[in-house]
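Here we start with a single chain on its own, the form predicted alone, put down as structure tokens.
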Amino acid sequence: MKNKILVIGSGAREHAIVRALDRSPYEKEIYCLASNMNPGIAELCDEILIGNFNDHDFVVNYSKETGATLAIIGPENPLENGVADALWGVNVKVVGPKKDLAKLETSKAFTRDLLREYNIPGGPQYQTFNSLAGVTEFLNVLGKNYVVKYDGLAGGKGVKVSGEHLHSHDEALAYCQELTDKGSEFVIEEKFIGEEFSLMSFCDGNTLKHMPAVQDHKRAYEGDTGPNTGGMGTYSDANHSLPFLTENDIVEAHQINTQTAKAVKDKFGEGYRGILYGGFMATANGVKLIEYNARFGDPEAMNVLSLLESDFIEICNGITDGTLDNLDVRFQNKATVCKYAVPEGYPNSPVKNEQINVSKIENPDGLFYASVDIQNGKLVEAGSRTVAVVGVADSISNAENIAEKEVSAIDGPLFHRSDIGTDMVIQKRINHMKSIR
């Protein structure tokens, strides 16, 4: 039977998803609902249609038109809007949780309360507020190590960290006031000190199959300075851990993901089907959970899917059918480094509609198109992260050399972080963990 697959989203993450589907020997037709004309996706799909993929009527109608039997949701907003629920309602199997279960990402307070209720380790001291009542007192309890998080989705921009974005309790109160004025709930929690890493798991409601650990770089400029972004680049190591993590750190992250999936199933009476993405911090006293995402990370998807040896269509069917435990999910034992080229002025005032040229790229399989468009037959920047490249090699150092060479070969008003994956930056991470452990 032919697999008719609908992919929702059109960034580099979805380009990686479509490429992984395309590698499968199964007979298939791939359709994509997009927000921009991604040439990498268009080349591999039977059809790419631009439209509002957050609107479930539009998505459901298109799934009927194409006869799709399986859908994979890339971004978080359709999950929050209940697109998965609507598709299941017309018998389309979905990789991506239903609206209630996606609260793991869409509500910071929900996730903190869930960890507390089910005694899952890794949570911070925290309180949830919808006014300024009690805020000063709780800030005094936390002292200088605190984080203020807007409770909903904010594209990675709703979190303010003491010492980075907020430099006094007065500044923290002003941000809380801003959120209160908008009628928003927010969470204040203790700030973890350590090194961040992402650990994603395929989840079918009962069984989890874990992916290699990845480290993302959120800050726009070299040396982890500048504003926060969706992620400027990532790396993973050949042993599927990271140079600054212990074996136990990986075990703890796996356990937190597993216990969380179990808790969500207990709470809602139905299993989480999709990608469970834990954003963790390795600290002096174990692994802590910073937040959950309910889908593949971007850039992390490019790292892990570039290494995936098992059949991705089989994995997707395993997730939706509850049969993941029958599958052997394998990744190559290689290191990866992913670097994003982004428009000049990104993230606050990016240039747009400027032409870029990727013809000097040596390995087109390592190139992922993101926020681009085709105008008059030319490839142009669409305003967010533009294109990503991934280097795959036996060591992070060699993978970094490949990624750096490739990303530097892209012409246009772009910049990238040349320090991601370099020996110097990784040694700094190792030293940091040694000093706090």
Second form
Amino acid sequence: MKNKILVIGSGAREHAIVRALDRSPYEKEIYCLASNMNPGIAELCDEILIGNFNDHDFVVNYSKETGATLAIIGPENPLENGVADALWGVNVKVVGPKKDLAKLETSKAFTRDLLREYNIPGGPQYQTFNSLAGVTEFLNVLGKNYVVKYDGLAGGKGVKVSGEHLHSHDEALAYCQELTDKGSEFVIEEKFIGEEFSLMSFCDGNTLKHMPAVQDHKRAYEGDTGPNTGGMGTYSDANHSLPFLTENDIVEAHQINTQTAKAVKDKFGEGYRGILYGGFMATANGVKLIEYNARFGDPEAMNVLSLLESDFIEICNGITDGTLDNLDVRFQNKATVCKYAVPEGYPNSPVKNEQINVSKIENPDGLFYASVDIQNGKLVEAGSRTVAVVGVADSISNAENIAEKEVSAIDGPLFHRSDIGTDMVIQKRINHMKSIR
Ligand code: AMP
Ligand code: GLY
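I would like to compare: after the form predicted alone, may I see the structure of the form predicted in complex with ligand AMP?
Below, the chain from earlier opens the complete complex, with every other chain and molecule after it.
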């Protein structure tokens, strides 16, 4: 039977997803519901349709029109809006959890409570609040290492960390007051010190197949300075670990993902079917959980899917059918570096609708389109992260050389972080971990 697959989302992550589907030898039709005209996705799909993919009726009708039997949800918003529930309701199998299970990403308090209830290691000291009552007392317990988190999706902007965004308990209280005034719940938790990494697992509700570990760079500018972004670039190593991690760190991260999937199943009586993305921190006291995401990371998807050797359609069917345990999920033993070119002024005041030119890229298979549009036949920046390039090689250093050369070959009012994946930055991470372990 022909696979008719609907992909929701139209960034570089979804371009990587569509590419991985396209590589499969199975007979297929691929459809995409998009928020912008992504030419990379358009080229590989039977149809790309721009529309509101958070709207259940729109998505369900399109799935009927196309005859899609499998859907892959890229971004978090449709997950929060219950698009997976709506599609399962019309017998479309979905890679991506239902609304309740997506709370792993959409509610910080839910995730902290789940780990506490099921005795899963890696959680911080924390308390949940909806007023200022008890805030000062709890800040006093935590001392100078605390984090205040708005309890919902905020694109990373709801989290304020002591020493970075908050410089005193008074500033923390002022932020808590702001959240209280908006009627928001918030979590205050212990700040961990260490190095962050992403470890994503394919999950069918029972079985998890883990992907290589990846490190993202959230800050806009070189040397991890400037405002937070969706992620400026990422790298992964040939051994699927990272140069600053121990073997035990990877084992602990796998265990936390596995135990969390089990806890979710127990809590909801239904398994988590999708990508379970643990945002971890390696610390002096082992691996800690910063957050969960209920989808592929962006840029992390470009790293891992560029390495995936196994058939992605089989994996997706394994996730939805609960048969992942029958599959051998393999990734190439190569290193990857992904770098984003973003508009000048990103993230706070990005230029928009300016033309860019990618024709000097040497390897088009390593180019992933993101926030772009086609205007009068021209490729233009749409205001968010614009295009990503991935270098794949035997070492991080060589992969970095490729990615840097490629990203520098893109013309337009753009910038990127040339430090991501360089020997100097990797050594800095290694030294940091050595100094705290
Ligand atoms: P989140 O949205 O929970 O991923 O938080 C955004 C960023 O804030 C993370 O990538 C971390 O850099 C930082 N962060 C969040 N929670 C903590 C924590 N408990 N300790 C240290 N840093 C944190
Ligand atoms: N790489 C960060 C994210 O996808 O949320």
